[in-house]
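The chain that follows stands alone, in the form predicted alone, written as C-alpha coordinates.
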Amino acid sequence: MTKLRIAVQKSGRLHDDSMKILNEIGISIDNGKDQLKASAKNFPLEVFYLRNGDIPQYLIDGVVDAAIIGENVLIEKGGAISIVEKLGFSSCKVSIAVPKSAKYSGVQDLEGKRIATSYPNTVKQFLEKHNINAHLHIINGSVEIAPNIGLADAIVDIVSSGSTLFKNGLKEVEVLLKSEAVLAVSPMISAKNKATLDKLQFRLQSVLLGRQSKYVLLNAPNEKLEEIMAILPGMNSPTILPLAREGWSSLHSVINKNDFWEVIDGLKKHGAEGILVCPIENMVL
(Lines of atoms letter the chains of each structure in order from A and count residues from 1; the text may use other names and numbers.)
(Lines give C-alpha, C1' and ligand atoms only; values in the text may rest on other atoms or scores of the structure.)
(Ligands and ions follow the chains in the order given, each with its own letter.)
Protein backbone atom coordinates (compact mmCIF):
# COMPACT_ATOMS: atom_id res chain seq x y z
CA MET A 1 0.00 0.00 0.00
CA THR A 2 1.37 3.40 -1.02
CA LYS A 3 1.97 5.74 1.88
CA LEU A 4 2.21 9.52 1.98
CA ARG A 5 5.82 10.45 2.82
CA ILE A 6 6.10 13.52 5.02
CA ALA A 7 9.28 15.10 6.37
CA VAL A 8 9.64 16.83 9.73
CA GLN A 9 12.62 18.35 11.48
CA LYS A 10 14.54 15.62 13.32
CA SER A 11 14.89 17.58 16.60
CA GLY A 12 14.13 20.91 18.23
CA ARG A 13 11.02 23.00 18.82
CA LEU A 14 9.68 22.60 15.29
CA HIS A 15 9.99 18.81 15.61
CA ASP A 16 8.09 18.81 18.91
CA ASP A 17 5.31 21.06 17.58
CA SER A 18 5.04 19.01 14.37
CA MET A 19 4.64 15.73 16.24
CA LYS A 20 2.14 17.34 18.60
CA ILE A 21 -0.17 18.46 15.80
CA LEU A 22 0.08 15.08 14.05
CA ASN A 23 -1.01 13.49 17.32
CA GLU A 24 -3.87 15.99 17.64
CA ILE A 25 -5.23 15.00 14.22
CA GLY A 26 -5.36 11.39 15.34
CA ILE A 27 -2.20 10.05 13.71
CA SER A 28 -0.22 7.67 15.90
CA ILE A 29 3.46 7.39 14.95
CA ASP A 30 5.32 4.21 15.87
CA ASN A 31 8.76 5.77 16.34
CA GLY A 32 11.60 4.07 18.16
CA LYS A 33 14.63 5.89 19.52
CA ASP A 34 16.82 7.61 16.90
CA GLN A 35 14.83 6.24 13.96
CA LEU A 36 15.05 8.39 10.82
CA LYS A 37 11.84 6.94 9.35
CA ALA A 38 8.67 5.72 11.04
CA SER A 39 5.20 4.63 9.97
CA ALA A 40 1.83 5.69 11.33
CA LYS A 41 -0.29 2.94 12.86
CA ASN A 42 -3.66 4.27 11.74
CA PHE A 43 -3.06 6.40 8.63
CA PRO A 44 -1.21 5.71 5.34
CA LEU A 45 1.76 7.87 6.33
CA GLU A 46 5.52 7.56 6.69
CA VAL A 47 7.42 10.23 8.61
CA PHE A 48 11.02 11.09 7.66
CA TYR A 49 13.08 12.84 10.36
CA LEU A 50 15.51 15.14 8.55
CA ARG A 51 17.71 18.20 9.02
CA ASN A 52 15.55 21.25 8.44
CA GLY A 53 17.92 22.67 5.84
CA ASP A 54 17.86 19.44 3.81
CA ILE A 55 14.08 19.17 3.55
CA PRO A 56 13.56 21.58 0.59
CA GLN A 57 15.83 19.49 -1.66
CA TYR A 58 14.01 16.30 -0.63
CA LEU A 59 10.75 17.99 -1.68
CA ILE A 60 12.20 19.20 -4.98
CA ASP A 61 13.54 15.71 -5.80
CA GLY A 62 10.30 13.98 -4.79
CA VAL A 63 11.97 11.88 -2.10
CA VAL A 64 9.18 13.06 0.22
CA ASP A 65 5.68 14.12 -0.81
CA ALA A 66 5.18 16.82 1.79
CA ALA A 67 6.84 18.43 4.78
CA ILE A 68 6.18 20.44 7.89
CA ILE A 69 8.91 23.05 7.65
CA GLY A 70 9.76 26.58 8.66
CA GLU A 71 8.58 29.04 6.02
CA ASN A 72 11.91 30.88 6.29
CA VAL A 73 13.85 27.75 5.22
CA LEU A 74 11.48 27.17 2.32
CA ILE A 75 11.91 30.76 1.12
CA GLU A 76 15.70 30.44 1.37
CA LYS A 77 16.08 27.03 -0.30
CA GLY A 78 12.75 25.88 -1.65
CA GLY A 79 12.38 27.73 -4.94
CA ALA A 80 8.85 27.24 -6.27
CA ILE A 81 7.71 24.62 -3.73
CA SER A 82 4.04 25.20 -2.91
CA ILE A 83 2.77 26.01 0.58
CA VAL A 84 -0.68 24.49 1.06
CA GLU A 85 -1.30 25.39 4.71
CA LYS A 86 0.14 27.78 7.28
CA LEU A 87 0.17 26.01 10.63
CA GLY A 88 0.37 28.86 13.15
CA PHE A 89 3.23 27.57 15.33
CA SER A 90 7.02 27.94 15.56
CA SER A 91 6.77 31.63 14.67
CA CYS A 92 9.95 33.64 14.17
CA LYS A 93 11.44 36.48 12.13
CA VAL A 94 14.46 36.73 9.87
CA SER A 95 15.98 40.05 10.89
CA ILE A 96 18.99 42.30 10.50
CA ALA A 97 20.84 43.12 13.72
CA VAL A 98 23.76 45.43 14.41
CA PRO A 99 25.84 46.17 17.53
CA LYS A 100 23.93 48.18 20.13
CA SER A 101 26.52 50.97 19.86
CA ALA A 102 26.11 51.29 16.08
CA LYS A 103 24.12 54.18 14.65
CA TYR A 104 21.36 53.00 12.33
CA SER A 105 18.87 55.25 10.55
CA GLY A 106 17.76 52.99 7.70
CA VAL A 107 18.72 50.36 5.12
CA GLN A 108 21.05 52.83 3.38
CA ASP A 109 23.41 52.43 6.35
CA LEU A 110 24.12 48.88 5.14
CA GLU A 111 25.85 50.17 2.00
CA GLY A 112 29.33 48.68 1.78
CA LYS A 113 28.96 46.85 5.09
CA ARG A 114 29.87 43.24 5.88
CA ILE A 115 26.85 41.06 6.75
CA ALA A 116 27.15 37.58 8.26
CA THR A 117 24.25 35.22 7.65
CA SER A 118 23.02 31.68 7.10
CA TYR A 119 20.36 33.04 4.72
CA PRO A 120 22.31 34.40 1.73
CA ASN A 121 19.49 34.13 -0.82
CA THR A 122 17.02 35.93 1.44
CA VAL A 123 19.56 38.68 2.18
CA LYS A 124 20.50 39.11 -1.48
CA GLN A 125 16.85 39.56 -2.43
CA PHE A 126 16.41 42.17 0.30
CA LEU A 127 19.54 44.09 -0.68
CA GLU A 128 18.64 44.04 -4.37
CA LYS A 129 15.16 45.31 -3.58
CA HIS A 130 16.69 48.33 -1.80
CA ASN A 131 19.61 48.81 -4.24
CA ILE A 132 22.18 48.20 -1.50
CA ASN A 133 25.66 46.83 -2.15
CA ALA A 134 27.05 44.85 0.80
CA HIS A 135 29.51 42.01 1.37
CA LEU A 136 28.04 38.71 2.57
CA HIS A 137 29.84 36.25 4.84
CA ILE A 138 28.00 32.92 4.78
CA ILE A 139 28.18 31.26 8.21
CA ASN A 140 26.54 28.02 9.32
CA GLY A 141 26.30 28.19 13.08
CA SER A 142 26.54 30.96 15.64
CA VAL A 143 26.08 34.01 13.46
CA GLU A 144 25.61 36.34 16.45
CA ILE A 145 29.29 36.25 17.37
CA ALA A 146 30.45 37.66 14.00
CA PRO A 147 30.34 41.40 14.93
CA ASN A 148 32.11 40.76 18.25
CA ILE A 149 35.11 39.12 16.56
CA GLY A 150 35.35 41.72 13.80
CA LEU A 151 34.08 39.45 11.02
CA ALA A 152 30.97 41.50 10.19
CA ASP A 153 29.26 44.84 10.78
CA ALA A 154 25.79 43.28 10.89
CA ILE A 155 24.07 39.89 10.88
CA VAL A 156 20.90 38.41 9.43
CA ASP A 157 19.45 35.53 11.43
CA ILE A 158 16.33 34.05 12.97
CA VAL A 159 14.91 36.05 15.87
CA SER A 160 12.33 34.56 18.24
CA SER A 161 12.41 36.27 21.64
CA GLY A 162 15.43 38.48 20.94
CA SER A 163 17.28 37.21 24.01
CA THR A 164 20.20 35.81 21.96
CA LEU A 165 20.72 39.18 20.30
CA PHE A 166 20.65 40.93 23.68
CA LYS A 167 23.20 38.54 25.17
CA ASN A 168 25.57 39.22 22.25
CA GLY A 169 25.23 43.01 22.41
CA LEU A 170 23.10 43.30 19.26
CA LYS A 171 19.89 45.12 18.40
CA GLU A 172 17.29 44.26 15.76
CA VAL A 173 16.95 47.00 13.12
CA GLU A 174 15.09 45.45 10.16
CA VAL A 175 12.69 42.53 9.67
CA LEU A 176 13.20 40.83 6.33
CA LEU A 177 10.35 38.36 6.72
CA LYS A 178 8.04 36.75 9.27
CA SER A 179 7.89 32.99 9.36
CA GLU A 180 5.88 30.13 10.84
CA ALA A 181 5.61 26.40 10.29
CA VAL A 182 3.91 25.48 7.02
CA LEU A 183 2.75 22.37 5.21
CA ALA A 184 4.63 22.25 1.90
CA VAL A 185 4.08 19.84 -0.99
CA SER A 186 6.49 18.35 -3.50
CA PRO A 187 5.90 19.13 -7.20
CA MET A 188 6.53 15.40 -7.78
CA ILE A 189 3.66 14.14 -5.60
CA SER A 190 1.49 11.46 -7.21
CA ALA A 191 -2.27 11.89 -7.65
CA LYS A 192 -2.92 9.07 -5.15
CA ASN A 193 -0.69 10.59 -2.48
CA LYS A 194 -2.16 14.04 -3.18
CA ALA A 195 -5.57 12.60 -2.26
CA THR A 196 -4.09 11.31 1.02
CA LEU A 197 -2.49 14.72 1.63
CA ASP A 198 -5.88 16.38 1.14
CA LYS A 199 -7.31 14.18 3.93
CA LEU A 200 -4.37 15.10 6.17
CA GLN A 201 -4.83 18.79 5.40
CA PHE A 202 -8.55 18.60 6.18
CA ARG A 203 -7.73 17.25 9.64
CA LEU A 204 -5.12 19.96 10.16
CA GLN A 205 -7.59 22.67 9.21
CA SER A 206 -10.09 21.34 11.75
CA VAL A 207 -7.51 21.43 14.56
CA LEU A 208 -6.19 24.87 13.57
CA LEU A 209 -9.70 26.32 13.47
CA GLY A 210 -10.36 24.81 16.89
CA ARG A 211 -7.18 26.42 18.26
CA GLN A 212 -8.37 29.81 17.06
CA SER A 213 -11.81 29.48 18.65
CA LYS A 214 -13.56 29.23 22.01
CA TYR A 215 -16.94 27.69 22.83
CA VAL A 216 -19.12 29.99 24.94
CA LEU A 217 -22.20 29.11 27.00
CA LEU A 218 -24.15 31.74 28.92
CA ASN A 219 -27.51 32.59 30.43
CA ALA A 220 -29.28 35.81 29.48
CA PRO A 221 -32.63 37.60 29.91
CA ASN A 222 -34.83 37.20 26.85
CA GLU A 223 -35.23 40.97 26.39
CA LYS A 224 -31.45 41.19 25.84
CA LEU A 225 -31.15 38.34 23.33
CA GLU A 226 -31.02 40.59 20.25
CA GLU A 227 -28.14 42.64 21.63
CA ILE A 228 -26.27 39.54 22.76
CA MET A 229 -26.83 37.76 19.42
CA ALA A 230 -25.17 40.72 17.71
CA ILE A 231 -22.08 40.02 19.83
CA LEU A 232 -22.26 36.23 19.42
CA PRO A 233 -23.08 35.44 15.79
CA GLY A 234 -21.44 31.99 15.96
CA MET A 235 -20.70 30.13 12.75
CA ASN A 236 -24.23 30.83 11.47
CA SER A 237 -26.21 31.93 14.51
CA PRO A 238 -26.09 31.11 18.24
CA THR A 239 -27.96 28.13 19.65
CA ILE A 240 -30.71 29.34 22.02
CA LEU A 241 -32.40 27.08 24.55
CA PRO A 242 -35.12 28.08 27.06
CA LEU A 243 -34.26 27.85 30.76
CA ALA A 244 -36.51 26.71 33.59
CA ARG A 245 -36.06 30.24 34.92
CA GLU A 246 -38.90 32.22 33.34
CA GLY A 247 -37.83 34.93 30.90
CA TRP A 248 -34.31 33.57 30.52
CA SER A 249 -32.49 31.52 27.86
CA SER A 250 -29.18 29.73 27.46
CA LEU A 251 -27.01 30.70 24.49
CA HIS A 252 -24.25 28.55 22.98
CA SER A 253 -21.84 29.97 20.43
CA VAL A 254 -18.26 30.13 19.15
CA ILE A 255 -15.96 33.13 19.30
CA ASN A 256 -12.47 33.90 18.02
CA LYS A 257 -10.02 33.56 20.90
CA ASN A 258 -8.38 36.87 19.94
CA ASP A 259 -11.68 38.67 20.61
CA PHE A 260 -12.25 36.88 23.91
CA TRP A 261 -12.07 39.70 26.46
CA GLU A 262 -13.86 42.26 24.29
CA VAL A 263 -16.71 39.79 23.76
CA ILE A 264 -16.91 38.92 27.47
CA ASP A 265 -17.08 42.63 28.39
CA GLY A 266 -19.93 43.12 25.91
CA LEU A 267 -21.84 40.09 27.19
CA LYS A 268 -21.65 41.26 30.79
CA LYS A 269 -22.74 44.76 29.75
CA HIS A 270 -25.94 43.28 28.27
CA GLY A 271 -26.81 41.19 31.35
CA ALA A 272 -25.27 37.81 30.55
CA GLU A 273 -24.65 35.56 33.55
CA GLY A 274 -22.99 32.21 34.22
CA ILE A 275 -20.62 32.61 31.29
CA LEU A 276 -18.69 29.42 30.61
CA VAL A 277 -15.81 29.36 28.10
CA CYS A 278 -14.36 26.05 26.82
CA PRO A 279 -11.48 25.17 24.49
CA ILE A 280 -12.30 23.46 21.19
CA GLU A 281 -10.20 20.51 20.04
CA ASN A 282 -11.54 20.35 16.48
CA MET A 283 -13.97 22.34 14.38
CA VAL A 284 -15.32 20.87 11.15
CA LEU A 285 -17.10 23.29 8.83
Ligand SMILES: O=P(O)(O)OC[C@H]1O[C@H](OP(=O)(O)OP(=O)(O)O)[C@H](O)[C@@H]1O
The other form holds:
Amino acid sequence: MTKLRIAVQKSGRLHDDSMKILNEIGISIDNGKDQLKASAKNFPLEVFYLRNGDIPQYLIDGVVDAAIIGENVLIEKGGAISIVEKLGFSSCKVSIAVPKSAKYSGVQDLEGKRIATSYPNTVKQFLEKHNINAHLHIINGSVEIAPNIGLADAIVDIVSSGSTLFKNGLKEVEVLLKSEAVLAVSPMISAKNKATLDKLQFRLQSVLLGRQSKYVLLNAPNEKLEEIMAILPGMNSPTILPLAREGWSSLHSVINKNDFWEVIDGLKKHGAEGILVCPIENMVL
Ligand SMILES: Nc1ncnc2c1ncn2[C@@H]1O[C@H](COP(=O)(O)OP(=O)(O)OP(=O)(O)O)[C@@H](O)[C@H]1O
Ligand SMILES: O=P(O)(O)OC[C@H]1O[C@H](OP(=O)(O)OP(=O)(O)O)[C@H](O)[C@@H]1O
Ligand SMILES: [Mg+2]
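Provide the structure of the form predicted in complex with the named molecule, given the form predicted alone shown above.
The complete assembly is shown below, putting the previous chain first.
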Protein backbone atom coordinates (compact mmCIF):
# COMPACT_ATOMS: atom_id res chain seq x y z
CA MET A 1 0.00 0.00 0.00
CA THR A 2 1.36 3.47 -0.82
CA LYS A 3 1.75 5.78 2.12
CA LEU A 4 1.31 9.52 2.35
CA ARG A 5 4.74 11.08 2.93
CA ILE A 6 4.61 14.11 5.15
CA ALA A 7 7.53 16.36 6.16
CA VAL A 8 7.75 17.76 9.66
CA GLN A 9 10.50 20.02 11.02
CA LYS A 10 13.17 17.80 12.58
CA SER A 11 13.78 20.11 15.51
CA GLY A 12 12.94 23.71 16.19
CA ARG A 13 9.92 25.83 16.84
CA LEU A 14 7.47 23.83 14.70
CA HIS A 15 8.44 20.32 15.75
CA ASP A 16 6.53 19.84 19.01
CA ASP A 17 3.26 21.45 17.89
CA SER A 18 3.38 19.51 14.61
CA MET A 19 3.77 16.18 16.44
CA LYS A 20 1.08 17.21 18.93
CA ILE A 21 -1.52 17.92 16.27
CA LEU A 22 -0.75 14.62 14.49
CA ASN A 23 -1.21 12.89 17.82
CA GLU A 24 -4.50 14.71 18.43
CA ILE A 25 -5.90 13.44 15.13
CA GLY A 26 -5.25 9.93 16.35
CA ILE A 27 -2.04 9.24 14.42
CA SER A 28 0.57 7.57 16.57
CA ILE A 29 4.12 7.58 15.31
CA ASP A 30 7.01 5.40 16.42
CA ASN A 31 9.39 8.23 17.02
CA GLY A 32 12.79 6.71 17.71
CA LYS A 33 15.31 9.42 18.59
CA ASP A 34 17.53 10.43 15.67
CA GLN A 35 15.29 8.64 13.21
CA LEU A 36 14.83 10.72 10.05
CA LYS A 37 11.84 8.74 8.87
CA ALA A 38 9.08 7.08 10.87
CA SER A 39 5.84 5.26 10.05
CA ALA A 40 2.48 5.78 11.64
CA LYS A 41 1.06 2.68 13.29
CA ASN A 42 -2.57 3.24 12.43
CA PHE A 43 -2.66 5.45 9.33
CA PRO A 44 -1.00 5.06 5.89
CA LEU A 45 1.54 7.76 6.68
CA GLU A 46 5.31 8.18 6.75
CA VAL A 47 6.83 11.16 8.55
CA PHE A 48 10.12 12.65 7.27
CA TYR A 49 11.97 14.84 9.78
CA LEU A 50 13.61 17.63 7.79
CA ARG A 51 14.98 21.15 8.09
CA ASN A 52 12.25 23.72 7.67
CA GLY A 53 14.25 25.60 5.04
CA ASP A 54 14.73 22.44 2.92
CA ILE A 55 11.08 21.41 2.90
CA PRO A 56 9.80 23.62 0.01
CA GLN A 57 12.24 22.00 -2.45
CA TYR A 58 11.25 18.50 -1.29
CA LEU A 59 7.61 19.46 -1.97
CA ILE A 60 8.42 20.88 -5.40
CA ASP A 61 10.38 17.74 -6.34
CA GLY A 62 7.66 15.44 -4.99
CA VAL A 63 10.05 13.76 -2.53
CA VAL A 64 7.31 14.34 0.05
CA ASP A 65 3.57 14.72 -0.64
CA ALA A 66 2.80 17.22 2.09
CA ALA A 67 4.40 19.15 4.91
CA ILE A 68 3.75 21.06 8.08
CA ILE A 69 5.76 24.21 7.56
CA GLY A 70 5.91 27.94 8.32
CA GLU A 71 4.04 29.88 5.65
CA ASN A 72 6.89 32.46 5.60
CA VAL A 73 9.33 29.80 4.38
CA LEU A 74 7.02 28.79 1.51
CA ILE A 75 6.74 32.44 0.49
CA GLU A 76 10.51 32.90 0.69
CA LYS A 77 11.30 29.84 -1.45
CA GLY A 78 8.51 30.39 -4.00
CA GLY A 79 7.25 27.56 -6.23
CA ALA A 80 3.87 26.04 -6.99
CA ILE A 81 3.11 24.77 -3.53
CA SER A 82 -0.43 25.17 -2.31
CA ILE A 83 -1.54 25.59 1.25
CA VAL A 84 -4.50 23.41 2.14
CA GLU A 85 -4.95 24.28 5.81
CA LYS A 86 -3.75 26.95 8.22
CA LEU A 87 -2.89 25.26 11.50
CA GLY A 88 -3.11 28.13 14.00
CA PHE A 89 0.29 27.76 15.70
CA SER A 90 3.72 29.42 15.28
CA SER A 91 2.10 32.73 14.38
CA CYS A 92 4.66 35.39 13.55
CA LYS A 93 5.43 38.28 11.22
CA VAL A 94 8.33 38.95 8.89
CA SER A 95 9.17 42.58 9.54
CA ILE A 96 11.68 45.33 8.89
CA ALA A 97 13.30 46.80 11.99
CA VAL A 98 15.75 49.65 12.46
CA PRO A 99 17.65 50.97 15.52
CA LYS A 100 15.31 52.69 17.97
CA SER A 101 17.15 55.98 17.51
CA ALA A 102 17.02 55.89 13.69
CA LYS A 103 14.73 58.29 11.86
CA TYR A 104 12.18 56.33 9.83
CA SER A 105 9.30 58.00 8.07
CA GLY A 106 8.66 55.46 5.29
CA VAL A 107 10.17 52.91 2.90
CA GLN A 108 12.05 55.66 1.02
CA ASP A 109 14.37 55.89 4.06
CA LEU A 110 15.72 52.43 3.12
CA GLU A 111 17.19 53.71 -0.17
CA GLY A 112 20.89 52.80 -0.38
CA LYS A 113 20.85 51.22 3.09
CA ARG A 114 22.31 47.87 4.20
CA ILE A 115 19.69 45.30 5.23
CA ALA A 116 20.60 42.05 7.02
CA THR A 117 18.21 39.13 6.62
CA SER A 118 17.70 35.38 6.29
CA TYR A 119 14.76 36.03 3.92
CA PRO A 120 16.40 37.65 0.84
CA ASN A 121 13.64 36.86 -1.67
CA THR A 122 10.93 38.26 0.58
CA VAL A 123 12.99 41.43 1.06
CA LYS A 124 13.82 41.76 -2.67
CA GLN A 125 10.15 41.47 -3.59
CA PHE A 126 9.21 44.15 -1.07
CA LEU A 127 11.98 46.52 -2.23
CA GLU A 128 11.09 46.01 -5.91
CA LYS A 129 7.43 46.74 -5.20
CA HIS A 130 8.45 50.04 -3.62
CA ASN A 131 11.18 50.83 -6.14
CA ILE A 132 13.92 50.95 -3.52
CA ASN A 133 17.56 49.97 -4.01
CA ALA A 134 19.29 48.55 -0.95
CA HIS A 135 22.21 46.23 -0.19
CA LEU A 136 21.29 42.83 1.25
CA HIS A 137 23.48 40.98 3.74
CA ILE A 138 22.29 37.39 3.87
CA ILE A 139 22.90 35.75 7.25
CA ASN A 140 21.40 32.60 8.71
CA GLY A 141 20.67 33.54 12.30
CA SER A 142 21.04 36.15 15.06
CA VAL A 143 20.00 38.72 12.48
CA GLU A 144 18.93 41.24 15.12
CA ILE A 145 22.53 41.75 16.20
CA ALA A 146 23.59 43.06 12.77
CA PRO A 147 22.90 46.80 13.34
CA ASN A 148 24.71 46.72 16.71
CA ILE A 149 27.90 45.31 15.21
CA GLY A 150 27.84 47.77 12.33
CA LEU A 151 26.92 45.17 9.70
CA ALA A 152 23.60 46.70 8.66
CA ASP A 153 21.33 49.74 8.99
CA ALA A 154 18.16 47.64 9.11
CA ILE A 155 17.11 44.02 9.40
CA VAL A 156 14.29 41.83 8.12
CA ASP A 157 13.47 38.91 10.39
CA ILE A 158 10.73 37.09 12.24
CA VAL A 159 8.92 39.01 14.95
CA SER A 160 6.59 37.33 17.38
CA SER A 161 6.47 38.85 20.88
CA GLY A 162 8.90 41.61 19.83
CA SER A 163 11.22 40.83 22.72
CA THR A 164 14.26 40.05 20.52
CA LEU A 165 13.87 43.42 18.80
CA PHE A 166 13.50 45.14 22.17
CA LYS A 167 16.56 43.45 23.65
CA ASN A 168 18.63 44.53 20.66
CA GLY A 169 17.46 48.15 20.71
CA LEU A 170 15.45 47.85 17.48
CA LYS A 171 11.96 48.98 16.45
CA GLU A 172 9.61 47.35 13.94
CA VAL A 173 8.84 49.74 11.09
CA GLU A 174 7.20 47.59 8.35
CA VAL A 175 5.39 44.25 8.36
CA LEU A 176 6.19 42.37 5.12
CA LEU A 177 3.98 39.37 5.82
CA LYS A 178 2.14 37.42 8.49
CA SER A 179 2.72 33.72 8.89
CA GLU A 180 1.60 30.63 10.79
CA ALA A 181 2.20 26.90 10.48
CA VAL A 182 0.36 25.44 7.49
CA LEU A 183 -0.32 22.11 5.83
CA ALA A 184 1.21 22.43 2.36
CA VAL A 185 0.89 20.00 -0.53
CA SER A 186 3.26 18.98 -3.34
CA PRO A 187 2.12 19.65 -6.93
CA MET A 188 3.32 16.08 -7.67
CA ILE A 189 1.04 14.27 -5.20
CA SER A 190 -0.66 11.14 -6.63
CA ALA A 191 -4.45 10.80 -6.65
CA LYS A 192 -4.22 7.98 -4.13
CA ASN A 193 -2.10 9.94 -1.69
CA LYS A 194 -4.30 13.00 -2.22
CA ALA A 195 -7.25 10.91 -0.99
CA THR A 196 -5.26 10.02 2.14
CA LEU A 197 -4.32 13.68 2.59
CA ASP A 198 -8.01 14.65 2.38
CA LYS A 199 -8.73 12.21 5.22
CA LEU A 200 -5.93 13.67 7.32
CA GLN A 201 -7.14 17.22 6.56
CA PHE A 202 -10.68 16.35 7.60
CA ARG A 203 -9.36 15.16 10.96
CA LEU A 204 -7.21 18.27 11.34
CA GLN A 205 -10.21 20.49 10.70
CA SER A 206 -12.19 18.77 13.45
CA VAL A 207 -9.33 19.28 15.94
CA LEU A 208 -8.81 22.92 14.89
CA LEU A 209 -12.52 23.66 15.22
CA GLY A 210 -12.52 21.98 18.64
CA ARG A 211 -9.55 24.11 19.73
CA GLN A 212 -11.45 27.27 18.81
CA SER A 213 -14.56 26.24 20.74
CA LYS A 214 -15.77 25.55 24.28
CA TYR A 215 -18.69 23.46 25.45
CA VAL A 216 -20.89 25.33 27.94
CA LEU A 217 -23.46 23.84 30.33
CA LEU A 218 -25.60 25.97 32.65
CA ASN A 219 -28.79 26.02 34.65
CA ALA A 220 -31.36 28.79 34.22
CA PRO A 221 -34.94 29.66 35.16
CA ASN A 222 -37.29 28.90 32.25
CA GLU A 223 -38.47 32.51 31.91
CA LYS A 224 -34.87 33.58 31.20
CA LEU A 225 -34.17 30.94 28.54
CA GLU A 226 -34.95 33.11 25.55
CA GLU A 227 -32.56 35.88 26.57
CA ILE A 228 -29.87 33.32 27.37
CA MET A 229 -30.35 31.55 24.04
CA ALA A 230 -29.77 34.87 22.27
CA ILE A 231 -26.30 35.00 23.86
CA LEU A 232 -25.59 31.31 23.15
CA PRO A 233 -26.36 30.50 19.54
CA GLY A 234 -24.62 27.10 19.60
CA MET A 235 -23.76 25.00 16.56
CA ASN A 236 -27.37 24.83 15.48
CA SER A 237 -29.49 25.74 18.49
CA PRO A 238 -28.74 24.99 22.14
CA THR A 239 -29.89 21.76 23.80
CA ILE A 240 -32.41 22.39 26.59
CA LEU A 241 -33.24 19.70 29.17
CA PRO A 242 -35.68 20.08 32.09
CA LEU A 243 -34.17 19.99 35.59
CA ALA A 244 -35.73 18.15 38.54
CA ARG A 245 -36.04 21.60 40.10
CA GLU A 246 -39.45 23.01 39.05
CA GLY A 247 -39.32 25.86 36.49
CA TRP A 248 -35.60 25.39 35.70
CA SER A 249 -33.71 23.96 32.74
CA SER A 250 -30.21 22.88 31.86
CA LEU A 251 -28.86 24.39 28.67
CA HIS A 252 -25.90 23.06 26.63
CA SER A 253 -24.16 24.91 23.85
CA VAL A 254 -20.88 25.56 22.02
CA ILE A 255 -19.18 28.96 22.05
CA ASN A 256 -16.19 30.45 20.31
CA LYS A 257 -13.15 30.58 22.62
CA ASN A 258 -12.60 34.25 21.78
CA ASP A 259 -16.11 35.25 22.96
CA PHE A 260 -15.71 33.25 26.16
CA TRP A 261 -15.52 35.90 28.94
CA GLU A 262 -18.02 38.20 27.30
CA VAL A 263 -20.52 35.34 26.98
CA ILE A 264 -20.00 34.26 30.60
CA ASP A 265 -20.63 37.84 31.82
CA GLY A 266 -23.84 37.97 29.77
CA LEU A 267 -25.02 34.59 31.06
CA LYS A 268 -24.52 35.60 34.70
CA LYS A 269 -26.33 38.88 34.11
CA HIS A 270 -29.33 36.96 32.74
CA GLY A 271 -29.62 34.64 35.74
CA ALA A 272 -27.61 31.59 34.67
CA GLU A 273 -26.21 29.45 37.49
CA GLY A 274 -23.82 26.50 37.78
CA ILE A 275 -22.01 27.39 34.57
CA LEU A 276 -19.56 24.71 33.42
CA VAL A 277 -17.14 25.28 30.55
CA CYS A 278 -15.35 22.27 29.02
CA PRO A 279 -12.71 21.91 26.29
CA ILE A 280 -13.72 20.17 23.05
CA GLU A 281 -11.35 17.60 21.55
CA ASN A 282 -12.97 17.28 18.15
CA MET A 283 -15.82 18.95 16.36
CA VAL A 284 -17.39 17.80 13.10
CA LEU A 285 -19.97 20.12 11.56
N1 LIG B 1 9.64 33.54 17.58
C2 LIG B 1 8.78 32.87 16.85
N3 LIG B 1 7.47 32.80 17.19
C4 LIG B 1 6.58 32.12 16.45
N5 LIG B 1 6.90 31.45 15.33
C6 LIG B 1 8.18 31.47 14.94
C7 LIG B 1 9.18 32.18 15.68
N8 LIG B 1 10.37 32.00 15.07
C9 LIG B 1 10.11 31.23 14.00
N10 LIG B 1 8.81 30.91 13.90
C11 LIG B 1 8.14 30.07 12.89
O12 LIG B 1 8.64 28.76 13.04
C13 LIG B 1 9.34 28.35 11.87
C14 LIG B 1 10.54 27.54 12.30
O15 LIG B 1 11.44 28.36 13.00
P16 LIG B 1 12.82 27.76 13.55
O17 LIG B 1 13.59 28.89 14.09
O18 LIG B 1 12.55 26.60 14.42
O19 LIG B 1 13.47 27.13 12.27
P20 LIG B 1 14.44 27.66 11.17
O21 LIG B 1 15.72 28.00 11.83
O22 LIG B 1 13.76 28.74 10.37
O23 LIG B 1 14.47 26.40 10.23
P24 LIG B 1 15.33 25.05 10.10
O25 LIG B 1 14.43 23.89 10.48
O26 LIG B 1 15.63 25.04 8.63
O27 LIG B 1 16.52 25.18 11.00
C28 LIG B 1 9.67 29.65 11.14
O29 LIG B 1 9.80 29.44 9.76
C30 LIG B 1 8.48 30.50 11.46
O31 LIG B 1 7.39 30.17 10.63
O1 LIG C 1 9.67 38.43 18.63
P2 LIG C 1 10.24 37.27 19.42
O3 LIG C 1 9.20 36.57 20.23
O4 LIG C 1 11.44 37.69 20.23
O5 LIG C 1 10.73 36.17 18.36
C6 LIG C 1 11.54 36.50 17.28
C7 LIG C 1 12.80 35.71 17.24
O8 LIG C 1 12.49 34.31 17.21
C9 LIG C 1 13.23 33.71 16.13
O10 LIG C 1 14.48 33.31 16.55
P11 LIG C 1 14.77 31.89 17.23
O12 LIG C 1 14.57 31.99 18.69
O13 LIG C 1 13.99 30.83 16.52
O14 LIG C 1 16.31 31.72 16.97
P15 LIG C 1 17.10 31.50 15.59
O16 LIG C 1 17.49 32.87 15.12
O17 LIG C 1 18.29 30.69 16.03
O18 LIG C 1 16.22 30.77 14.65
C19 LIG C 1 13.39 34.83 15.14
O20 LIG C 1 14.47 34.58 14.25
C21 LIG C 1 13.57 36.04 15.99
O22 LIG C 1 14.93 36.22 16.30
MG1 LIG D 1 14.41 30.61 14.32
